[in-house]
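Just one chain is shown here, as structure tokens, and it is the form predicted on its own.
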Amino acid sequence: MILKTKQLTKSFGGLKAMDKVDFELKKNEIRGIIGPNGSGKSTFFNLVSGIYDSDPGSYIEFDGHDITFTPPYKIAGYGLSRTFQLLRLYQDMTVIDNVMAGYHTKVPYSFIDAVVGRKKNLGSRESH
């Protein structure tokens, strides 16, 4: 199982944006989440990616890790992240540059490398 939620719930004050959602995504499976505005699609992705904390009793698992109350940066380290619905976020970048923007968590360079402008081979997995 790649992604699994059990009883996923999120309330904003008196409004229940998600109420006990069970979801499973298996390896090599493609799923879509559809619905009208305000139906909870973005809330679901915000919960799964750690942007929002879910309500008590919720469970989220990604690639065998319980990520229910895990910070977003750690979830991204497991390989799960999201993008936002801003169409012109990186308007001065090419399509490939925009796609690669999320790859930064996999690039093996250090803070010093970034400061001095040293480039690394993106295919390299050597640790620094």
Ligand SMILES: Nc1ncnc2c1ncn2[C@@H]1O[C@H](COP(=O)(O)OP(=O)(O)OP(=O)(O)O)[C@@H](O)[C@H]1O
Given for the second form:
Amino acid sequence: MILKTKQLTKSFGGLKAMDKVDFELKKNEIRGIIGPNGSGKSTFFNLVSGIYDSDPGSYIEFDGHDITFTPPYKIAGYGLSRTFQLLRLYQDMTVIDNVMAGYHTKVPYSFIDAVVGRKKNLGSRESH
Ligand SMILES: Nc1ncnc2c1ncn2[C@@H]1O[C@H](COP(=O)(O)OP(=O)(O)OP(=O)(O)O)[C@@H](O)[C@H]1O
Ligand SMILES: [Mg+2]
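Given the form predicted on its own above, I would also like to look at the protein as it appears in the form predicted in complex with the named molecule.
Then the entire complex follows, led off by the chain already shown.
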């Protein structure tokens, strides 16, 4: 499984938007989530991408990593990120700057490496 949730639950005050959802997605499988307005689709994506914290007892796994308590930037580094229903572009930046803003997680060298012209961890990254 590339993505797995167990007992995924999220409450907003008294409203239970997600109640003990078990979900599994195999590698290379494509699935859609459908449901009426307010049924919890966006909440699900916000939970698995780390934008929202899930309630105690929930479990989320991506590509072998327990990401239940992992912040969004680290989850993005593992290769899981979400898009938005309405595009959230940086209005005052160019198209190429907007693309570059999300690309840093894929760059196999650090700022220091770039300054001194050294490559880092290329071997391990090339296998992905
Ligand atoms: N940040 C929040 N604070 C409080 N309640 C929220 C929040 N986000 C979602 N909800 C509530 O959780 C429930 C699920 O909302 P969600 O946005 O996940 O539904 P959806 O299936 O994505 O709907 P839509 O089809 O309109 O996009 C709704 O009752 C919504 O009002
Ligand atoms: Mg939605």
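Rigid core (definition): largest C-alpha set, two forms, superposition within 1.5 Å. Residue numbers count along the first chain shown, from 1. All values derive from a computational prediction rather than experimental measurement.
Annotation: Cα of I96 displaced by at least 2 Å between these two forms, core superposition.
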